[in-house]
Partner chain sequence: MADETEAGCARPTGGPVGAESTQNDKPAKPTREERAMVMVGQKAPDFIAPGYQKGKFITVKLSDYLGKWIVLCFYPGDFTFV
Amino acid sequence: MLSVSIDSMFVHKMWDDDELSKMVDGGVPFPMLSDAGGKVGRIYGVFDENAGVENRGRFLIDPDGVIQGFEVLTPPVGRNVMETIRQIQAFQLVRQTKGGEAAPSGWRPGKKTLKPGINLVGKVWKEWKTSMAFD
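Let me have that sequence as a structure, single chain, the form predicted on its own.
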């Protein structure tokens, strides 16, 4: 996991020391990289040329370098770290089963998965409703 922003490494250190370490014991457990000038942000389409800042983008990239999921939010709206972790776990499950299992909306490890195939067509709602209800 990596964090990338246009902020300098000094701003990252201050942010981690003064803010994040108060929210997460030990601070951020992954590298925070500086994208001074916004080159990476431009590649991923999150750099706002008019404002000179990057919108908040989250990209889930698999071991083969393929983007499996992404979310882009403007700065006033925060992200849900637990949802990000859930999605990573779901993508790992799908990859591990080589697509033999699918993780429906709200799926978490230990919950029932769906088995893609012709027998599921028109029945996803029933499988989801009986086994994936919010808890």
The other form holds:
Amino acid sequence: MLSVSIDSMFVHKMWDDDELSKMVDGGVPFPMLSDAGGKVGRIYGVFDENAGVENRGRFLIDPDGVIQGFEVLTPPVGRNVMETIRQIQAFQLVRQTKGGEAAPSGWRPGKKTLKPGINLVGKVWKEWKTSMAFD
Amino acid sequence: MADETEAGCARPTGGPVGAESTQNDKPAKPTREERAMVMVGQKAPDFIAPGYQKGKFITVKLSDYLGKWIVLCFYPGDFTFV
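Coords for the form predicted together with the partner chain, given the form predicted on its own:
Next comes the full complex, this chain leading.
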């Protein structure tokens, strides 16, 4: 986990000392990075040139350094941490099975995966129900 | 993972790794408005950035985390409520 904003590392320290450590025992455990000028945010496409700040962008990067997913929100709405964890779990499963299994809509650990292949073509309706996306 | 750095008066900043300099070493040319966005399935652009972690000022390089899953989160600013 790495967090990035345009604030200096000094501001990060004060935020952690004065506020975040009151929400998280021992303070924030991961590196809080500084991107003054937005150079990093710009290459990831999340730096808002007009406002001079980063949007709420979240990128999942796999062990090979490949971006597997991202989500970008405007500032007033926070992220869903459980959904981020679910996506990582799903990508880890796909990676463990070397793509042999895929995580259908609504998948979470313990739920049924699909095994893409010639025998599944046109037969997903037998294996997977739309209700499984919502339960 | 992260090298500890000294705190000085200069406000350090990071940037992309291996990117060509955009400083004044080239004649000004009309810039085409190009909004680059990374794509899924492509390599995450590497970068170095200064930061703070558990009482220390550090410098982090993204590629030092190869071999692990990374969640990289950008946000508008410290103390921005949500």
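Residue numbers count along the first chain shown, from 1. By rigid core we mean the largest C-alpha set that fits within 1.5 Å across both forms. This one's a predicted model, so the numbers in the text were calculated from it and none came from an experiment.
In a rigid-core overlay of the protein, Lys13 has its C-alpha displaced by at least 2 Å between the two forms. On core superposition, Val121 has its C-alpha offset by 2.4 angstrom between the two forms.
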